[in-house]
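Let's start with one chain on its own, the form predicted on its own, as structure tokens.
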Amino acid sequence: MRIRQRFEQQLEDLRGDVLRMGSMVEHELHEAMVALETLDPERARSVIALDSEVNQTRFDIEEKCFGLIVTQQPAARDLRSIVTVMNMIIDLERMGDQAKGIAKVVLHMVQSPDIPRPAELRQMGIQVARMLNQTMTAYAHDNIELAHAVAEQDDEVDALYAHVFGQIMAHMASAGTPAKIEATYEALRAARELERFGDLATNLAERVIYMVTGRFQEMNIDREDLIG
């Protein structure tokens, strides 16, 4: 094999592992829900080591990358494709987080499971989950018109944020005992977890229109940035 070939073969192998780190985090995300939903500590803490996991595989990927600018010392959109990589693998890294987060707010909501968790919580879970898989099949193919679409459902996950914090603080008002406001806040935590995985999403996609363009464009702005 040629050496061109074989470094295009790299970079090919490259994209595969990042496409498998983004299905971990899916999953990681997924499981978060489900023990949101049923308030399952078991498999809350599954997904704490489930994030161990998806920590590793950015190291792994970032060695890797390491590997192919030292060795072959890449110019133009080969540099751009790596560079990319290593940005998309931290933000894939946070969304993990951002999971995890969700699974230690189960481990606090089922000393208090009584507690309300709005509907607009899996609204927002569903949600950012598509978000991530779209982002993912545009990166596996190039898909700039995907990638955009990605990042104009942010004001959704933005929408149902809005919702669930508005509820939650009508509730913690009349919630009475300390111990009460406590135990609903932890559902306003969960909420700020997928606003941020939602917001990570769309950084993703940032990065793969600035792989295939050349061109960084910032599409996540908040409103009141805008102001004046």
Given for the second form:
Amino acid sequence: MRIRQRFEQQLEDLRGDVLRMGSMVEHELHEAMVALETLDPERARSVIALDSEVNQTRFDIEEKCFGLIVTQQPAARDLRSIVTVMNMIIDLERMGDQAKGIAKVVLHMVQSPDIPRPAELRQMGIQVARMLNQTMTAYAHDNIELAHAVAEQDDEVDALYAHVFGQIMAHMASAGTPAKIEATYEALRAARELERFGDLATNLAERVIYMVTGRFQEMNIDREDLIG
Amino acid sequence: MQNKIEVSDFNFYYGDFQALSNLNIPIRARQITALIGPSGCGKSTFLRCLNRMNDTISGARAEGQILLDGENIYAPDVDVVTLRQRIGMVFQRPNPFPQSIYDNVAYGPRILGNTRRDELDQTVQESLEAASLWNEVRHRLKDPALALNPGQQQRLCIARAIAVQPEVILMDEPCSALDPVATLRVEDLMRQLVDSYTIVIVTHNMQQAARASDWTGFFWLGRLVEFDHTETIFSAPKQELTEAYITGRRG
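Return one more block: the form predicted together with the partner chain, after the form predicted on its own shown previously.
Entire complex below, previous chain first.
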């Protein structure tokens, strides 16, 4: 195989690795959400184990990236796709951490089953899973329209989060004891993890747009920043 | 940013063959401009047009303008010798004269009429210092230049070019005959010189263009396909052809 062909093959393999890592994180989130729904401590613990695999995958991919940079000295689109991978795997690893955070919340909730679990949490979980899935599809096919569509969905996640936040604040205000307030906080933590998951999915979409177009474009604009 | 050289609607022919077509290139003052492209794309021809080195080739013909500080270097009243003093050149293979190190550097100033020993001594020292060679040769200025290693010979040629106080230095693949260490020394030297001179370099080494230059122009079949900041050319070029060439898909 000629050198250029081999390099193209290596770049395609790298893309495959990232897509597999994306699936791992998607699965991790799914398991965390089921554990939250069913308050299943076993499932929550399995999520924590899954997260270690995600972390290891990130290091394996990063090593491949360094290998390609040092041996191929890439430029232009080749360079952008490798740098994009190096950024995406960091974000994916953090998204895995967010799913693990939800699993830890589940382990707390098992201790105090009367903690509120607003219905919006489930909706948030479905929404951010869809965002991740679409981002990875956009990455697989260099589809920048789809990447833009992902970023737009983050507003819905933020709105759901605001809803959950309001409900939990009300619950905290009516909670009689510090122990109950602390327990209620766990539900807020789960919502916060999902909200961050959505932000990172948007980051991934930005990376895909950069890879394809060579232009940086901030899409995750915080409405509160605009208000000042 | 000021343009030292402004190339506008420039065409160049070898007889019936059009080697350069409709070039428009700004060469910024005190910056390094790299010209890249496959063999035969016209980049060296273009470099030689910048100090009219192609004039002696029979059938060679230029159209359009190349302005040096606003003056057309192809105007009929231009003195080519003065032009080449203002725009010096360093070639692919180090080509010191078979003379001493000192006489190599003093050659240009002597031609320009400088014969005072103290002034020549000073020019030789300053030029060798500027070319980062002084410390290596100060005790053997009378030694033959051809006894130096290739990297030192190339820096001597740069010192020789500097000695006539040019404004622009053209370099035609100045490192292609040098090892990586000597190459880096010449690149470091270019970065030092660019504080005082405008440099245009033709190179086949993509990494060299990326490392050493501020601006990069990509030539293809006698045309300028793209000209931009070096970082832009090597990270996000606008033209497909540039992309294909620098990533090794075409060339």
